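Single chain ahead, written as structure tokens, the form predicted on its own.
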Amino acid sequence: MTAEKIKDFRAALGTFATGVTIITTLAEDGEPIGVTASSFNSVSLDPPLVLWSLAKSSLSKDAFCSSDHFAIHVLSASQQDMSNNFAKSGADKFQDVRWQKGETGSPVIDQYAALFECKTMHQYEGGDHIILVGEVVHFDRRDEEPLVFHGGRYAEARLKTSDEVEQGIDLDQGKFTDDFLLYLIARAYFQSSQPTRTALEQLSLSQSQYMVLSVLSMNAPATAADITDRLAHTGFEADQAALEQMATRDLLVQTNGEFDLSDKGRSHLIETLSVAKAFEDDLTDHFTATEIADTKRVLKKLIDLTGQDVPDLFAANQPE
């Protein structure tokens, strides 16, 4: 095939993910000898085989050709950076790894979400490559994640959730289950904005005076009827007169019948978008990223099926 037929043939296998794995084996010296591969697959249940394949231009292709036995470790969604080291070429991809000799001899390093330690059974040729398939004598598997591969990237599984939605409803006796979405994302916004509302009380603000810093922060100057506009959906009020008593609270200016933030005021929003940060910030340590991304990918497309005569606060940010 040419270049570019070859470039197009990887691309369309690559829309098959595949789990990430470490093999490892030692070298006739002794020495530990790993590499990333996605070849990884099983051959038999009884008895137990499983093969990968490793390319021939590899620098490790004799020590694992002559060795006698080899370890694949599937890697967790946390090991991208593990995969990375073991992927590199003629690198020290040991270094700061901790590994011991598991019970072929292949150095078994300590983190994995399964283990399958294999004694060579058979070597094929494949094309660029050789085949080598192992008799499983030790396997082992552990509550993780796997690392997956896609398209050329790292990706993380998830389980699919039933067809059956259970919708947390039910209308005839009035009743519903913490399955209601509506009320998953009310109690996840108050239990969310807690510490926010408690940095509120301490600077003596409400939520409405709150809210008039929040949308000036983002389109300033505005006029009373502007910001009352853009508040109609949030449930709060600022009229007029609201206005002029922050702005004798030195937190807004008033111009020519606009309003903006005075410093006090946007000192008072800095204080408390940095409260909601630093709780942002301990929440999201506690998902991937991929959760992150989805989260706020559903989240917009809740505020856009919603929110079809809601005004855009960010609208007056955005380049023309």
Ligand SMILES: Cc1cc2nc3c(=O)[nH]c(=O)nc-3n(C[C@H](O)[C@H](O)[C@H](O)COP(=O)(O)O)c2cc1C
The other form holds:
Amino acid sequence: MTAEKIKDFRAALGTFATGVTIITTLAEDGEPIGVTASSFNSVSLDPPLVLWSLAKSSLSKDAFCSSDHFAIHVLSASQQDMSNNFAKSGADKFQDVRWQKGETGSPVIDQYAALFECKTMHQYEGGDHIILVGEVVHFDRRDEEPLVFHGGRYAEARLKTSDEVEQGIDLDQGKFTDDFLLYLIARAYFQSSQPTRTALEQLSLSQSQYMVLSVLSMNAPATAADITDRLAHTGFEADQAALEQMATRDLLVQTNGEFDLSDKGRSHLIETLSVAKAFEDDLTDHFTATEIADTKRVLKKLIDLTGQDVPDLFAANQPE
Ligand SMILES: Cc1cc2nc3c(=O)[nH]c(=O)nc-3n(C[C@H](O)[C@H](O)[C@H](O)COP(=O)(O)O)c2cc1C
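Given the form predicted on its own above, I would also like to look at the protein as it appears in the form predicted in complex with this ligand.
Time for the whole complex; same chain goes first.
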């Protein structure tokens, strides 16, 4: 095949999404050996057999071909760095990796979504690769999202939901379940804004006052009518009297009938926002970057769909 044809062939093969594994064995001198491989597949349930293929050009070929065991680690979504590490030919791949010898003697790395420890059963010629078939003597599985490889890039698996979206609400019975989307949105809001509410209490600020500080931080100065208008969709009220009372508390400054943040108001806002940000940072540690991007996209769409009459609070901050 020409180089061009090989490139096309590789691209066509890449349409087949796979998981990613690290496969390990011990060299004859007892050194741990490992490579990243996406060619892993199941072969037989009884006896339990699996296979994978190793490039003949791999520096690890002799170690795998002369060993009678290997261990396959199916990687979780968080192990992309480890996958890259074991794909570096000839590198000292185990340097920062915690591992111990498993049942067959192959190195077992601490982290994985699934583990298959195998005895090497067969080795077959496969063009520029060797096909290794192993009998699984021990396996383990953890509740981890898998790392996916597709089209030459890493990806994350997302389970398809059924086309029928659960309504989560039974109007006849006057009941709803935790599949009711608006319940989930409201509950997520109440729970995730709890630290902010506590911070506000400590600063003796009401929710309405916090909303006033927030809208002014985005666009100021503003008249009372403008602020009232911008808060209308939140259900919080801030009329002229309420704003003047905030000015008396030094939270706002009033000039020519318009309001702006005072230094104290801005510092209270920053203090509250830093509590919210710290809470968000802790929360986002539990999500993948894709989940966060998806959540933001869905929330922005919901905001667009439900907010035709809501003024764009960021309008003045956006570039033309
Ligand atoms: C996602 C991914 C999948 C891979 N799958 C395989 C594979 O199935 N077989 C293989 O021989 N190499 C595969 N490789 C390439 C090897 O990991 C790479 O050549 C490695 O450097 C070999 O190491 P060595 O030369 O130190 O033995 C893959 C690499 C990546 C990033």
